[in-house]
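The chain that follows stands alone, in the form predicted alone, written as structure tokens.
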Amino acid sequence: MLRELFTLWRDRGSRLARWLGQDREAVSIDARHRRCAAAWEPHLAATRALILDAARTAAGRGTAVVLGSGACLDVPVADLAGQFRQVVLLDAHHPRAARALASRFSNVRLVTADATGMVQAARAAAKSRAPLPCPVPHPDLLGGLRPDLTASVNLASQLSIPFYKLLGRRAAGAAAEAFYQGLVTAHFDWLASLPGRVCLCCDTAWERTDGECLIESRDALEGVALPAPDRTWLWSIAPRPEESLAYDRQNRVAGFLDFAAAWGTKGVD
């Protein structure tokens, strides 16, 4: 705990990161990764492989964009930097480790942004009970960039989480549920509209298990249904006793090599 507090003190995020709690979350992720590195590695390796396999099918070699880059544990930064003229890592908070890694490559750029574009609207709703946007508009994150590869990495299931605290009890009921679901849907719709190859890796369910017995399963995407993915795997995110002596926690993960094509055919028999 003292190590985590010291790390946070040394690496406070921007005002945006503090609003979203992303700097604190980054410290927690780093600490859990240290404790569970062996259990996490198959998931991290599968994510890196998905991104690189998608990158190989990109028609151009100009710009690669990674959304939700975080500490880059699951992002093959060096490989992407060797394949594309420019690599853009976008997140609400870039931890010290990510900044140090990016500094090694002259063609890697860090962009700090809210992946939903909804923080200001949500803060206004929290302060004045203004209505939440419905439908949630697509984010505008790339400032005119036309990427040859875009990868959304373990981000979609996290989009709504900071807003639970930001909005608190000020937003509840059907309007809040529609907003949270809209954040995920808008992200997917926006990804599918981008030029170039689009790769998606995201949690679809959060589970607690006891051996082969499933204790609890929760949807990770606010009820938004995905088409059939190219790959699936389990992320052993908190093997016992990380969270409890009574259960292990795992995430079900879906990977898409060409998300735009898959999302465009959803619901088609």
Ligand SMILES: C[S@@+](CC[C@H](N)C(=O)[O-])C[C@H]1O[C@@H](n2cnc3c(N)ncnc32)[C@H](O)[C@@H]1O
Given for the second form:
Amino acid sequence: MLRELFTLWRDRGSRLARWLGQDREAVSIDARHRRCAAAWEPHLAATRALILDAARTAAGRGTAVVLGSGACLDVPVADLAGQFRQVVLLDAHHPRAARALASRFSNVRLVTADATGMVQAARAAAKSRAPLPCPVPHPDLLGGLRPDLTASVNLASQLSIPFYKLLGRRAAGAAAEAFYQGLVTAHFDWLASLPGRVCLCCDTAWERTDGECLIESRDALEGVALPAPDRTWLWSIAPRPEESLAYDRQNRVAGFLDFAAAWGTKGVD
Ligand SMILES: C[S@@+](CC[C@H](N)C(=O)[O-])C[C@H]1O[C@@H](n2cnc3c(N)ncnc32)[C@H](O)[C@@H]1O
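Right, the form predicted alone is done; let's see the coordinates for the form predicted together with the named molecule.
Full assembly next; the chain just shown is listed first.
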């Protein structure tokens, strides 16, 4: 606990990161990764492999963009830097370890941004009861950049979480639910509209298990249904005794090598 407080003190994020709570979250992820490194490795390796397999099928070698890069535990930064002219890592907070890693490559750039583009609108809604945007507009994250590869990496299920706190009790009911769901849908629609190859890796369900017995399963995507993924796996995120002695926690993860094609055919049998 003391170590985590010290890390946060040394690595406080920008205003954006603090609004979203992502600098604190980065410290928790780092601490949990240290405790559960062996259990996490198959998931991290599967994510890195998915990104590299998608990269292989990208038509161009100009720009690779990674959304939700965080500490880059699941991002094959060196491989991407070797394959693309420039690599852009986008997150609301780049922890010290990611900044150190990026500084080793002259063609890796860090961009600090809100992947939803909705933080200001949500703060305004929380302060003045202004209505929440409906539908949630697509984010405008890349300016004039035309990526050859974009990978959204274990981000989609995290998008709505900070907004529950940002909006607090002022947002409730159907409008808030539509907003949280809209954040995820807008992310997927926007990804599918990008030029180049789009790779998506995200949690689809959060589960508590006791051996073979499923105790609880919660949807991780605000009710947004995904088409059939290319790959699925389990992320053993909190094996006993990490969170409890009574259960293990695991995430169901979906991987898409060509998300634009999959999302475009959504709903078609
Ligand atoms: C589960 S972590 C992904 C793990 C990360 N790829 C790694 O290897 O450490 C989710 C990441 O999404 C980022 N994130 C969550 N909401 C965001 C937002 N609205 N805009 C940008 N990044 C966001 C967090 O800062 C965090 O780094």
